[in-house]
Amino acid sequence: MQELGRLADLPEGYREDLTAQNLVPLWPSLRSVLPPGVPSRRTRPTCWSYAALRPLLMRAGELTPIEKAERRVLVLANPGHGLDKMQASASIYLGMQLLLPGEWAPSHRHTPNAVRMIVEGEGAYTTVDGEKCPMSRGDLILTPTGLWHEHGHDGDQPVVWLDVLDLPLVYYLEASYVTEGKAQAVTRQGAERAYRSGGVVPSPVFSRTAQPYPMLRYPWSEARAALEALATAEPRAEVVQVAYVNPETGADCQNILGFSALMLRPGESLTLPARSPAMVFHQIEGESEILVEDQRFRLAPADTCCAPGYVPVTLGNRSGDRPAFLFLADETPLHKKLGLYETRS
């Protein structure tokens, strides 16, 4: 490839004249923004051990009352982006959030989309746009852009969940902000029961208010059952995976990030092809091994790791007699909307 001129090749006076007019020559930096063949990536293969971070999260509960934290979260930051950037990938933010018995995280709404993957504990709930969503291990709860949400805890043990937001992208677009609100009145609960059977939705014959997010809570018990049923119905399926979608439209459940659950049969190993979006893996049940480039991670329950785009990822179930279940988040919807999505052999 042709070697391009360097900034140092230009006379100092000329460079100063450019700077005075807020101008920058492109050619010295062209290869950094348009590298040949594969994009530049700051996202590094990274793993966060829940056993290691949990004591620090509980200590945060002792050190900082909820009134001073609003949201008591430890951010899972990728060192490739710099810890101060609070990014797991270019578009994904991850955080472990703690709510103690009797606490209430006040109502607010914000422009970034968020989901909550429940990690441990019972008795807590999230109220989203008036719908009370109980939190149990493995449940996925949506808090889409612009919807009021708050968290409360009526139980007697700590509750922890994994936050997944598209905050880095929304912040980069200079569109990230929050609006504080008052406690919500609960107007409904259990709306997800209307979509319990695949292919069956409430009849449009009756007048219903169109909801862009008709299903806010995806119970793990039902997602797990769907994975087991798929494994039984399709014993030769290369991948046992289900997507979290809008039950009315079949589209991704949110606009920017995609979410799914994957089951590894006992002893199973599979390689996901190199795709453009970065990916996050969170262990719900069982134990897995994940190989990303030259990094090998052994995931125990509640461990989380991320992989950059454009590299294959190999997943393996470390147990020979029990399935393993993982929650996946990736940037696929965003890449497809932008026309950037690609898979490489």
Contents of the next structure:
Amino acid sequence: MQELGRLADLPEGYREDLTAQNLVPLWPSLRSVLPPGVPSRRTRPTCWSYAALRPLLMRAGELTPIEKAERRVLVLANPGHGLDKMQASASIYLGMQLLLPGEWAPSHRHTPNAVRMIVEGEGAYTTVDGEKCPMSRGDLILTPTGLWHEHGHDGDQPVVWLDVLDLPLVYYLEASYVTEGKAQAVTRQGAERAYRSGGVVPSPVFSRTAQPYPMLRYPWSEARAALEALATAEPRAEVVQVAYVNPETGADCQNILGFSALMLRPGESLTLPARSPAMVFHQIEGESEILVEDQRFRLAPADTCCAPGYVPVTLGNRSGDRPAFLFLADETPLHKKLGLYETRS
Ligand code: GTQ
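I have the form predicted alone already, so could you send the form predicted together with ligand GTQ?
Full complex below, order starting with the chain above.
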């Protein structure tokens, strides 16, 4: 590839004349914005240990009352982007949120989409668009763009969940903002039960209007059972994985990030091919090993790691007699909508 002229090759006076007119020569930067073959990625393979994070999160509970935090969150920041950027990948934000018994995180709504993956504790709930969603380990709860949400806690132990947002992307687009609200009236509960039966969904013919987000809560007991059933029904399936979808359309459950759960059979190891989107892995149950570039992460329950796009990722179950369950978040819906999605072999 042809070497291009550098900034230093240009006379200083000329450079100053360009700057004075808010002009920049492309050629000294062309190879950095359009690198050959593979994009440059700031996203570094990074792992966050729950055992290391948990005491720091509990300490935040002592140091900062909920009224002074609104959302008491420690952000899982990728050092490749700079910790102050608070992002795990180009489009993914991750945070561990703590709610103590009796606390309330007030209602608001914002443009970025969020989901919560419940990590520990019982008795908390989040109310999304009037629907009260109880939180238990492994449940996935959606908070799509623009929907009111607040978190409460009637239990007696700390509750922790992992927030996954497309905040870095929406912020980059200069489209990120919040609106504060007042406590919501609960108008629904258990709406996800309408989608529980295999292959049938509530008929839209008479009374229902198409809802963009018909299902807000995906109980782990159901997703786990689906994975086990899939492993049994298709014992030779290369990957035992289920996607969290809009049950009325079968499409991704949110617009920008995609979510799935994956089961590694006892002793199983598999390689996901290199694909353009960055990915996040969170260990729900069991123990995994994850190989990304030159990094080897050993995940225990509640550990979380991320991988940049365009590299293969090898997943292994560290146990020979128990399955391992992972929650995955990635940028696939976004890449597909933008026409950027690629798989490489
Ligand atoms: O719980 O609404 O981690 O608004 C970041 C921003 C959580 C939330 C985060 C938020 C929330």
